[in-house]
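Just one chain follows, in the form predicted alone, and it is written as structure tokens.
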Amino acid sequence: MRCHACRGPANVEIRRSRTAYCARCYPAWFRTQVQERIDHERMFRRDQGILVAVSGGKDSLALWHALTELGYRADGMYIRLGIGDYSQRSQAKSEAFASERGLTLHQVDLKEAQGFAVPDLLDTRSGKPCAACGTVKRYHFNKVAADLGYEVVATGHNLDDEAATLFGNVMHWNVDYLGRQGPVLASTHPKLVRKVKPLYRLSERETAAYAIIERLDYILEECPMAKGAKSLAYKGMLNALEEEQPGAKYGFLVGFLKQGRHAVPGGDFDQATDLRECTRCGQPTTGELCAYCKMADRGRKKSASKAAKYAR
């Protein structure tokens, strides 16, 4: 196969559009579609500041590594969050990616701030804590962008990540989560900072193809806490679909979006207002007191019941 590109031998093959590019000319093309993203969906503007929400992984890096080449003014922020060897490896990834290149790297450490770890939030019914862990950095990503002066927070979610989440919320009908679900979040608040995911129309392989030919050094391992997880399992099965019906996962959610979002309520991101502070943290929340408090709540009592064991 030759390069659409060039026309020399071909290395990186786009199946759902039976195109292919060599390592030269790939990384141009990934980066070109990340620009048509931005631009379509006006998820930003070059005069804004960005911050990146980084794992350690290789989407994280690669979407940090190809806004900062399309010459936006991006940074960086990772959340320690306390996941043993795995935490360790991921964040010392994020700071030599940032070392690397001169970038900024804002960080939190769950521990020393919040007094508890993801670990402390396991699920005992189905020992994991992905809805609590999602919650964690929703909060934090959130919090440090507005604290900081930050108008745009962005994930590396991709395409396997965003047609799994799809196809989840229509296993089980979860129709205010469809109606949220899309590349950009606008702010409803002062204290919501704008979410994008400039990635949502990039598979998983062609992320990771950007950070190979790049060289971006990024931790290979999955979580170890998501082992089991639902999301891992609406993946497998998507990817046997894509494997028979090369673009099937681009056609299910590039479809979804484009005409099926809006038939869902609160489709077209007309989401409500009535937002008050916590009273605890000063953060959006439609209650009294915000759900990450009250999770944190839980969490710190299971460290400390877990400290309290342990000195016995």
The other form holds:
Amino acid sequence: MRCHACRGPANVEIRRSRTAYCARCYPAWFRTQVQERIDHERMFRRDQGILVAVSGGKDSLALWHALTELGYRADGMYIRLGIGDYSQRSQAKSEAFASERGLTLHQVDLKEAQGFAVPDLLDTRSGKPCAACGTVKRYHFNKVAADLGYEVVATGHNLDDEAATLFGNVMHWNVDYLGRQGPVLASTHPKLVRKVKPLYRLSERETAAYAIIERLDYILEECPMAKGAKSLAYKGMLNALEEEQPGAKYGFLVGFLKQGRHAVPGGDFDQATDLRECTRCGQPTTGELCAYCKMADRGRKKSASKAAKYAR
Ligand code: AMP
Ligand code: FES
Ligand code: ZN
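Output block for the form predicted together with ligand AMP, input the form predicted alone:
The next block holds the full complex; its first chain is the one shown before.
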């Protein structure tokens, strides 16, 4: 195959659009895709401060890299989740990326600041902390951005992530989540920062190709706690389908966003509107105490009982 831009020998094939690019032309194609989505979805403007949530993985580092190359003012945020060596290695990758480029990286240390870590949040039914971990991440993305005055939080969610989430929400008919799934979540409260996912139409393979060609040093391993998680099974299944039908994942997600979403009751992109402030932490919530504060109480109890066991 030939490169769609320069006609030289191609290195990366984009099967769903039957095109390919050489390693020299590919990064510009990737960044054009990102820019096109930012503009089309009106994610943010050049004069706004953007906070990129970075995990040390390929997607979030590719996003941070692409945004800075495109001339955006983007700082990073890393949350120390306390998942053993995995967290330490991903923190080191995030810090190295920032320091090599003179970028600002804010950090939150869950254990130090909150007295618990993600492994203290195991769900009694699934035995996994992933759902609670999602709540922890969303809470701190929002809080750090709101406290420091950023107008937008950008995450590295890619097409594979979004298609797998959509599949899970359809499988379980989580109508509330279906209505809120999308690349942009508007701010509906002064303390609720706008959330965007600029890579949502680019596949994991495409972001990996960008990270490799741009020589980004990212963490290869996946979170050890996610082993056996349903989302991984959905991803595997969608990839098997993609092999047979190139473009299946893209069609599933983009078709839903264009057509299916409107059919879901309350299906718009806004975050909850009926909000007041959590009586403990002041963050926006629908109830008296926010979901995070309730969960943090459980985490701290668990952490204290583990510490007591070791002290014995
Ligand atoms: P995940 O939930 O692990 O699939 O990650 C989805 C997105 O959340 C990533 O692309 C990052 O933007 C962000 N993210 C994940 N882990 C962290 C972390 N420890 N600190 C900051 N952002 C994170
Ligand atoms: Fe949250 Fe793995 S990153 S459980
Ligand atoms: Zn709270």
